[in-house]
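What follows is one chain in structure tokens, specifically the form predicted alone.
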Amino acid sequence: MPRTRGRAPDGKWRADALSREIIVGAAIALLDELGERGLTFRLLAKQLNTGPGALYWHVTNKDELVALAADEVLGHAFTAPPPPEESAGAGLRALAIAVFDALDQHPWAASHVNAPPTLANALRLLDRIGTLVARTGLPAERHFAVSTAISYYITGVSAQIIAPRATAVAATDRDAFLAQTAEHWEKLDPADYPFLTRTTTDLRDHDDRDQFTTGLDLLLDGLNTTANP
């Protein structure tokens, strides 16, 4: 008799259901849920209603697992390919903030999107990317520059605004950590930081998605001129 694969009436997964796709989502939901320290295998074989050995037959350990959930949340960002008559400059700031937007639903999971890609959806970014520069006037040696220079503000910067999130946020929420460093600041010596001292109320009151923007306009303001002379 095959096998059939589904929820049990409990609702758990039953063991003989058990797939990569299947341990990679349930992965995502404990990960939203508890954090990265939070998820162990012994936790998810539990909740898949399976012994932690079945699932090293689908993942090596768990910085494997963490890697691939991260790579479909990633995937969660786009779909269909970038329409023929979609502007390179409209499709790479709609395709950054997907991507912003997407990390921003899983903050764990905006430090494992590593460069340069090597898993499925990672690569499908930076081949998006590619396609849309290709677009644009610039001679095509530059395409490839370019093009990861653009994949790793994406990234990288995602990283850096919503990474702290799901490590030094993870005991408090997002404005009273902001508070806590408006205050280290407010203590520095403006004749030594005068910049940061004068900037205190900005940092406690701005708004991540609108910091991410404003660099990746600048971004693509400076690849239209250059494109464009």
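Positions refer to the first chain, counted from 1. This one's a predicted model, so the numbers in the text were calculated from it and none came from an experiment. Under this definition, the rigid core comprises the largest set of C-alpha atoms superposing within 1.5 Å between the forms. What changes on going to the form predicted in complex with a further copy of the same chain:
- Once the rigid core is used as the reference frame, the Cα position of Gly130 differs between these two forms by less than 2 Å.
- The rigid-core alignment places the CA of Pro81 2 Å or more apart between these two forms.
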Contents of the next structure:
There are 2 protein chains.
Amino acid sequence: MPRTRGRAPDGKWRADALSREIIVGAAIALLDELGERGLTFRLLAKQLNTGPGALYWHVTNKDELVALAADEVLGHAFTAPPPPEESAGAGLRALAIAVFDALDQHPWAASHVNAPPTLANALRLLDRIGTLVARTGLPAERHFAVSTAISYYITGVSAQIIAPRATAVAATDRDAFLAQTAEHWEKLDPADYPFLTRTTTDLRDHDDRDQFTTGLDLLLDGLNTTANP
Amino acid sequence: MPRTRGRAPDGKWRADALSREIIVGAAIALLDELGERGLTFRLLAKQLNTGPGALYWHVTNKDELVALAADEVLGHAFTAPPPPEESAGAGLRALAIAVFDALDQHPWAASHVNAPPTLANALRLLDRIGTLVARTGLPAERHFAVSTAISYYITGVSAQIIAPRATAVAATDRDAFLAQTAEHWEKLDPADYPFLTRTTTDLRDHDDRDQFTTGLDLLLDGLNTTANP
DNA sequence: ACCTGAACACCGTTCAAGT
DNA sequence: ACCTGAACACCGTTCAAGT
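Write the structure block of the form predicted in complex with a further copy of the same chain for the protein whose form predicted alone appears above.
First the chain shown before, then all remaining chains and molecules of the complex.
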């Protein structure tokens, strides 16, 4: 797993040399355009003017490639510098929303951010959460459990909300899908599903980002009352 | 998509007739044993003494088959009848834990419980959550957002916690994986990762179920203070 | 209506061989 | 050290043909 660009035998840089970063970048482009099933080593190799075998010198296998691509995308959440002095709660909220928005741009990525973190940006995310949690009044022995809980919420709930868009093709399909699901709910027996049958308009009209922040704010409220009882 | 067993031309039941339920049941067994990649239409057909083509009469494709299998597994959370009269919070907590435990037994399933729900048991889960949420003092227009938030937490965070076990083979691997990840964290620069580098023992010793309930309790605390300010 | 199984159009991955 | 591309061992899915 080299971290530098290749060099031709004569010692000069090859303009078209492969590298992990170049491969991951091209993979992200294909994933955005064609989804996870559309990403193929043959196609990726063609885009990079090589054979499929060449990629395996830089990347262990497809699972690793997709994981690297997802971590790269997660890193987009950190482009803005962390705002200086705000409350821990506000910092956690801003961080969570930045992650949601980053993953929202690349729907295939959300379900590939794994826990516990081992890749650079996932590590960074948990560390930032932990540092913010440590700033609350919470006893130290609870920092790990609470920080990972928040981290799990961010990536897990983002994946739940965003993943359907990775299957449905375009953004326009979302409305059609929701309308169809709402119709399905309307046909259910109200005796069996009293809640769903009276909630179909909310389903049609809901906003994904609001869904994410609703649960997030409940979680942070709970953190707040636990830390400052 | 037939819901009944097949019948031979002479009108008698065939003992070996296929059905959606039989196929899903056999698929669950293979998924448990071999994981998602191990489930193959050829292998599944062989187990059921048919050819792969026969399965396509009962099931649209592999995605649908795995989704049906996951929903079936989710249904295990409802085997115990809902305890009669408890507080909404206690009911939600018990329900959430029942879902976690059900998915925990079939690690491949967690990441395939999709939102918004369209299959029977996922619908049932959201309806039960909604009914419990309606029992709190929360204004009606917030019921949908809060219920789905809780539902997303349950399935999304369960998937995050449980999914790694679907890749790692046995339960013994978990300790090895955590130890290896902890070693990785220890080698990080404390200047870059102040939180992670002092939290490695918590990582080694944590319990997955506690992780799940920690965030869940924060969320329910938040719900409680929001509903009864 | 339901099942059969060969065939199609792919995959991920490996590896001897090149430079 | 890095790249090439043919070859291996599979897949999911379709479909004409059977009962």
